[in-house]
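What follows is a single chain, given as structure tokens, in the form predicted on its own.
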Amino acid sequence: MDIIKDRPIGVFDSGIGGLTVLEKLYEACPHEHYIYYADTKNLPYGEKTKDELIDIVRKIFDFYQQQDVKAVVMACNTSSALVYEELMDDYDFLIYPIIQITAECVAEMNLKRIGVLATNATVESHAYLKSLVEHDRMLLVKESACPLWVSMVEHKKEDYEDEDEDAIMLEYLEPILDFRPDKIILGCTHYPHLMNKIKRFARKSLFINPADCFSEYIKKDLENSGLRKTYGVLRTDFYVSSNPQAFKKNASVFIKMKDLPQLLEL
């Protein structure tokens, strides 16, 4: 059991967006030796068909398995939302999805009416209203596609200097606004980036980032399993699929790399 204890963690996600889970696992799991990818190649996977998800994920699960991980964490809810149930049985290693982990948590909370936002493929997939109303029958959830956002995140404000940003935050806010949810979730990894600006419009404690409750139930099962580390130096190693210079420089705000990550086509 010590042995697979001190196997690394997989973490991943098209881009910097999956970096909001890995600092909440850092504070929960502070021992751990984690591996990051980030598929910029090709991001933004809310625009990728299902087959070509799985395709996408099979290899990044595929690396995975050859660098003996034992878990790998799913810190992107579009592949959770397309490609989990279809690959959850094809691998030894415990498998993380946030969707459907999030969905757990948030129906411990007794809300009565839960908002959405998220990639476009999430939202058709409804893969979060499935999983909340398995979970409780009772509550009302409206999803909304927010298919600009990730861009804003990744590519930074310069690429919208001729949009109106504010029109832009409110298109997809105001219809989960006008519905008058309890909580919002914001059902992409990338969203949490862009508090700031979305605070101008509603009230943060309104919005739930799944990292937090995602991090928590990870770090509770990695126990319960006999699996989470408590000794040693926190170590991650991180590979992109392209473009190593600009994923280093737009994860500088929330995480600093001494070392540019390692490129890695898979």
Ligand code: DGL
Contents of the next structure:
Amino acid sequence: MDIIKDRPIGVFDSGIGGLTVLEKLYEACPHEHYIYYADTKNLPYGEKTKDELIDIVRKIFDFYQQQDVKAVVMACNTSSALVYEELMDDYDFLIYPIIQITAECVAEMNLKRIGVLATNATVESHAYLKSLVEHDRMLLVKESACPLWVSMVEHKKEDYEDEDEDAIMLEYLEPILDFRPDKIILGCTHYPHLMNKIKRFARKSLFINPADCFSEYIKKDLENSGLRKTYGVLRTDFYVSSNPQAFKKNASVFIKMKDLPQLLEL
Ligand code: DGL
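In place of the form predicted on its own, output the structure of the form predicted in complex with the ligand.
Then the entire complex follows, led off by the chain already shown.
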């Protein structure tokens, strides 16, 4: 008999950003079988149009459907901002979008001024602003884009070869710090990977890594749906849409990876 609880959970992002979510899921739900898809061929998502992203994410969801997953974790803010509402009713599995769930958690923190750092596409969509004020309309929110941070995390030096890394950090941090926020949401899953650099310019406790509340929410929701696995060994199958070697090298700074990810262009 097929037990739905035993089915895998899809987790995807454009690259290694989603690993900041995956590592928290390992703590919150340590018995699951995860299928991580890193769409490095289409990175950066933050520079894509809404239509392009809908096409891209539909293919990823179709792949997860073939894999018979019980849930898909959108470990990518940009696709949660632009695609979630378009596709949310088209599939049978549970779908967890990072922005909408983070906004719910942050709105419960009784803050007044919230900064959001995210990709160009996420900022232009105002998805954080809209989701946050839906829960608390008194919140003051400033959203700001940090386009080069994804390239820094993915070691795409060609994108910023003439620029100094400290200058890039400050260029994006200063305007959001000037807003005097109570907290700053790291609204792109790549950004928590830069915490060591960020904390040279601002105190670490100012920043919210959405992966913390997101993974806890997923744990509780799976539990409430009777779908959380509480037995068996943790397993992850990694897939990547280009250059498995580079992904393994970049990812292994943050996560143990025994084998090369499988190459899968969707
Ligand atoms: N890490 C993703 C996000 O949370 C996408 C970054 C990108 O590819 O631009 O938005």
